[in-house]
Partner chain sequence: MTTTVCGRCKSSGAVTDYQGRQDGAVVWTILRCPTCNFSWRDSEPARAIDPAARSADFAVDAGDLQRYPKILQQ
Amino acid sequence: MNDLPNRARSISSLRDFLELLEDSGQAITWSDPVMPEPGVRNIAVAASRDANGAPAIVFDNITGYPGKRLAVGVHGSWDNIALLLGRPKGTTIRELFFEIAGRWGDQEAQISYVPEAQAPVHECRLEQDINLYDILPVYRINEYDGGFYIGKASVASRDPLDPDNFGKQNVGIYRLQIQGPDSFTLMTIPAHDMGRQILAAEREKVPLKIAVMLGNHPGLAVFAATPIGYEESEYSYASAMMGAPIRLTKSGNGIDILADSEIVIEAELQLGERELEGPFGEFPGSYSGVRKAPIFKVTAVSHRRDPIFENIYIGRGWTEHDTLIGLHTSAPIYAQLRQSFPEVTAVNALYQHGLTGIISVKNRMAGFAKTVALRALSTPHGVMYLKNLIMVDADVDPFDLNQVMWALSTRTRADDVIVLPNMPAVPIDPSAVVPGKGHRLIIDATSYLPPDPVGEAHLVTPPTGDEIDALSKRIREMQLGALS
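Output structure of the single chain, in the form predicted in complex with the partner chain:
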């Protein structure tokens, strides 16, 4: 498998990636009969217990959905993420983090256009009598969800006030609740691109058309899930980060979409209308409330022949959501911090979208790590999400929780803990004082430096570095070889 980087760059669709995963023992087909509820959820949750090695699961025998296919867990393990990035199974999370962090500015975007008549996504087209339930083998993701959710949709739209601007196209992941055969609600907040576009369209009374892409190039969900500059196209960004071309085509309602996606649902905002939405089991592991959300009417559906509906299990972690967005949540914080403080050596914001983060830093002076922590709170993601920060020295790998616990045990004094009360908070954090407002916690678990009067203990220095990493992998391979 020496061709892994080339193979990863040649992926242009979900199907390509599932083939790569299957060849690597990272995708399985579930052909035993399974009920939509609770069978699909049970299997997806059981798979996600193995954050390192869980395979993608393709269901092809769901009761009541003969002939339809559903994929879950496509991004559900670090091994699957490694293969997407052209690295072998067993690559450490730390190595994957630096793989992504090292890709910035590395490659140019490669965008090409496919005529609509030749785009696989348009192989089959429905423009009337649309029933989403007849196309998508949906199931209740968590048992008290308010309905059937599409949890892994990449939604593309043009800025309603500047519809000809390619750079102002937005692609983002939003949760969609099916509301009858040809309608769905979309949950967003004013700060997100889609929220801004909905508010603008309703204020100016102009149409807002969207294209909901399902079963996409697996790089899009990884790189389009985290906010980047509004002026930057998510397609260009994803292409540059994958170091690979992305093929676009036009949806029937005039939006740039991926040419090789499995399904695209075209829809239009019902201006000013709101419908009851939720609850939905969200990434903190708790349910959102019931709210009145914008509703979209489906105008057409295109799909490949025998489409694969890709969905996600999300809820109380660890779940696919964590492996899907964790690294690309961490890497921008790292890059932004290093602009001010090159002493930052790694950022682990894998936990619940960064509600807890661990940052390693070379202390410039006593107390410096606290300064870095405060800077982290003012990064774009930190403003709302970084609730608990653990600061460790550069000799601690923030991705190795055993090392982090060692630092907490041996380098933290109780007065090295800072609580910042009544700060902004992500509204769905269940620990908030009131939704949208809560406390921040900084634990400085770095060691002491002058002028601190307490000297550092004389540390034991076990061997570390590439040689030890390689030996560790070799031992694991020998062990696996002995088993097979």
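Note that this is a predicted model, so its numbers are computed, not measured. Definition used throughout: the rigid core is the maximal C-alpha set that superposes within 1.5 Å between two forms. Residue numbers count along the first chain shown, from 1. First, how it differs from the form predicted alone.
- Superposition of the core reveals a Cα shift of 2 Å or more for K473 between the two forms.
- Once the rigid core is overlaid between the two forms, Q197 counts among the residues whose Cα shifts by 2 Å or more.
- For V206, the Cα coordinates differ by 2 angstroms or more between the two forms after the core has been superposed.
Cool, the form predicted in complex with the partner chain is there; where's the form predicted alone?
Only a single chain is listed, so you will not see partners or other molecules.
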């Protein structure tokens, strides 16, 4: 693993990261008066237009919420992701992908525990007269949302049938709609770890307690949205990826939580009860429908002094949601594929949570890329999300859409397209005829190998390698120098 700069290694909380971002020109404070709607939404959308360099924005003068602070866009640009990984601003998406892939499973987790009385998240605590509308500066993330949503919570829960198993302690990002002063719905599906735990709790009629963490360590926020195995710990992955300890403590209801989170909401599933939830502007860029969702009753709230409520803008891309989860959707698919097929050279699943993916592969034989594509559909993420797959050769950079379009234009024949109907699909895909069921599309844009008819074309092979990379860098430096 590459050694991280000391500054990056010192990150233990959202506040640490915001300080690093501010010192690097990647965070601003919006002190002008701003309306929750549409002001916060409009500013978040305007910032997200710059996917490479958008700053995090901290609002400290929100009309109707005196004294409250709100952060958006913390993971809203590739420069912010680079700084989180200890890399310089301007690091390319491809370089960030291989940085993450190179660290995947590279180090042991470093987990430390802080006594509850010493944990910053427990500096203030409410156990009676809880009113989420007073505690949080909430607003509708999109104009026609069905209510106030918490869009960037890391929700920690224990397997109700194996509560002492640390690996089965799930941390995931789920959308939460506030339903009253001390209740909220949580939207999930059976394929998600939380969905699995809710089904088990209701089937066996056992309690399911959760801890909703807000304003979290930026490394955990990434892994809470990463498709890893059910018995794999998001805390452990975040620590290993950052190469630094993760500080945990216990919530009041007995769940491992981040000691330095800004806010934690403790709640319990109301077995068998459902409330109408939605609509909600989701990551495909469309509103989900209205459905009945499990409801949770809030039992207590802990928070730091002067807490920062962190939320996210999510909707039609490009948004912070895409930057937050894009590379960490790509990396586990890459790692899982390479266990069986080391010929896989890169995976780009940046688009709409991997509804479209691009995989580069060294063709072993004719039709080999199609075999790899079918394996990708059986990965934990692929089962529900990988809808459209484009397979390209190893000499095509899947993160460079110009190269991908060239491959599609020159290396695809009609019989290179496969459509698999009636497959499981994420219910919020707007193209689905029936929610939860859809197609799989595989386009093999790799080169031909015998016994395929190869044809007569001889492809141009432009120069590549370290020399060309160095020349490109020098040209860019000369260009910037001429402007200064």
